[in-house]
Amino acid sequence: MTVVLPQSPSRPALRHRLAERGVDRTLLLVLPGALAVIALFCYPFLYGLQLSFQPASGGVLGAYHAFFSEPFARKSIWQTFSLAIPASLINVGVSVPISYRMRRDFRGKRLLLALLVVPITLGTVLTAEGILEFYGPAGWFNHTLNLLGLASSPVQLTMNYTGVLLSLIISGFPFAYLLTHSYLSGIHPSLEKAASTLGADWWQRFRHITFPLLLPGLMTTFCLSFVMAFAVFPSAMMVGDPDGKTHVISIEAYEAALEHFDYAQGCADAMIMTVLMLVVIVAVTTLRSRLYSGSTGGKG
């Protein structure tokens, strides 16, 4: 005699269960990236944040009070902004005319494009080394000026503010150019052609058509360039004056954590640096949204 046991209903597959709940299966592709962000950013950030509130003395906010009560540490805020903002403005500003010209085909375009983006492959350390070799007192630049009789003594372009600014421009320009070029490529050429048929010259076409459409992208590019420049560390140490005019916040955090072994102070310095970056990003993105919504509302 054969006994037939009742079979439990088969459980529907995961994709069917997600479909029944109205969840798009493609969202599962975000899961690996989300886990990586949590493991590599969120957890270290939260750990550093809570560590910054555990100084050896001074109470919960003792590390933050120590930073702002020290004039030399407090001055690093201005020194960081004095490097990051000019470097970002120069990179974004120079990328606009170059990207505008690179939209057209001409002989040597590929070679020029390779020269513009090659600093990406070098990194900040190799860029700083190249600046020392080229612009240093015994470098090729000063040697050429001496041979041409343009300078009797070496021009000091390294171990100071100028050297760090050059490093930030060289290493940050390729990113600004690529982003600006991508935004500019999204503007259809027919818009300028239509304005040209109405008698507008190139400056009028750029000022009244291309630039307004490009401006939101330029503000985003500025934010990304600013974040890269604000986190300057290798060039400030190698081609700057880390104990003087290029003593930026990242150096302050590094010295507190790895030279004085005060990890709470180092984390507090890093948190201050993060807040300052976020303030600038929020200000620029807010201005961007207001300009964009204002222009959209005006059209309506």
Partner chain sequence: MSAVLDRPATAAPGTDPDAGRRRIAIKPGAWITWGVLGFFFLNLLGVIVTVLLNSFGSSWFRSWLPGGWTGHWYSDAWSEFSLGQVLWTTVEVTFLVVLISLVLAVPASYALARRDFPGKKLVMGLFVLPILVPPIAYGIPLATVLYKFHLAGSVTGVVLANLVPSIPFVVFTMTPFIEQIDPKIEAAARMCGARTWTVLSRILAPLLLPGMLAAGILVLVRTFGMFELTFLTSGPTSQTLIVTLFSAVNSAGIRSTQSIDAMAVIYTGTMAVLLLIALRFVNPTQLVARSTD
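Switch from the form predicted on its own to the form predicted together with its partner chain and print that structure.
Next comes a single chain, given without company.
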């Protein structure tokens, strides 16, 4: 910010001074969109925030107190994280070697990328139904295991933690892979060639050149995968453990607001959820800002 100078007769017109900072009438174009987001996102959010401090009982912090004092609700935080973090780690972790192998063009690559979009078309319900039927005790998966002699009795893969994790991987892996793939193809191939002429074998090239350049993108991918997995809601209800082993925080919030009609509690839960998620994102972003981030092209 510049120091505000005392007014002088030679002071240029306000319009000119604004123009100097890039402010002109074009900026009015931002207003409709920004106002819509403020009205539909910021206002409800702040309204929800103040509502969360006005519970029916228990004083200002009653709703928050209620959440943390009830073990079932409190444990939903742990359950959310224990699903979201492994799911995002698996999705990002598996994406890296696969997209590294596939960074070059080959026949059928476009088809493969298009196939990876398929899980996005499935939607939560078909995925959940499919998981119930395919991995269920009488499903093809257990049939096959039995046939191969890998399991004598059906393995319980649905209606529990594994089921939800499976649904998070089926819907989340293509997302992570496509993002990783696009970050990786942003790294100029001549960098690896240069490293190889300098005597680096494939592991050294990956370790010293590709991976450091990919890491910021991977962290963004992790963040976005995490946000997706963190908000897991429909699949946790459909393939999750009915006894509460996969009672994630979004279910907790939903039940409070729209099943018990305790809006204050529901909003409080939503705020807790937002804060937890932002903490993870801020942590990853801080870590990321300490890394190199910039051009990944051939020219510096």
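Numbering follows the first chain given and starts at 1. Because the structure is a prediction, the values reported are computed rather than measured. If you superpose the two forms and keep the largest set of C-alpha atoms that fall within 1.5 Å, you have the rigid core.
After the core is overlaid between the two forms, has the C-alpha of C42 moved by 2 angstroms or more? Yes: C42 shifts by at least 2 Å between the two forms.
Classify L31 as shifted (yes) or not shifted (no) between the two forms, where shifted means its C-alpha moves by 2 Å or more with the rigid core superposed. It does, since the L31 C-alpha is displaced 2 Å or more between the two forms after the core fit.
Superposing on the rigid core, does the Cα of V117 end up 2 Å or more away between the two forms? Superposed on the core, V117 moves its C-alpha 2 Å or more between the two forms.
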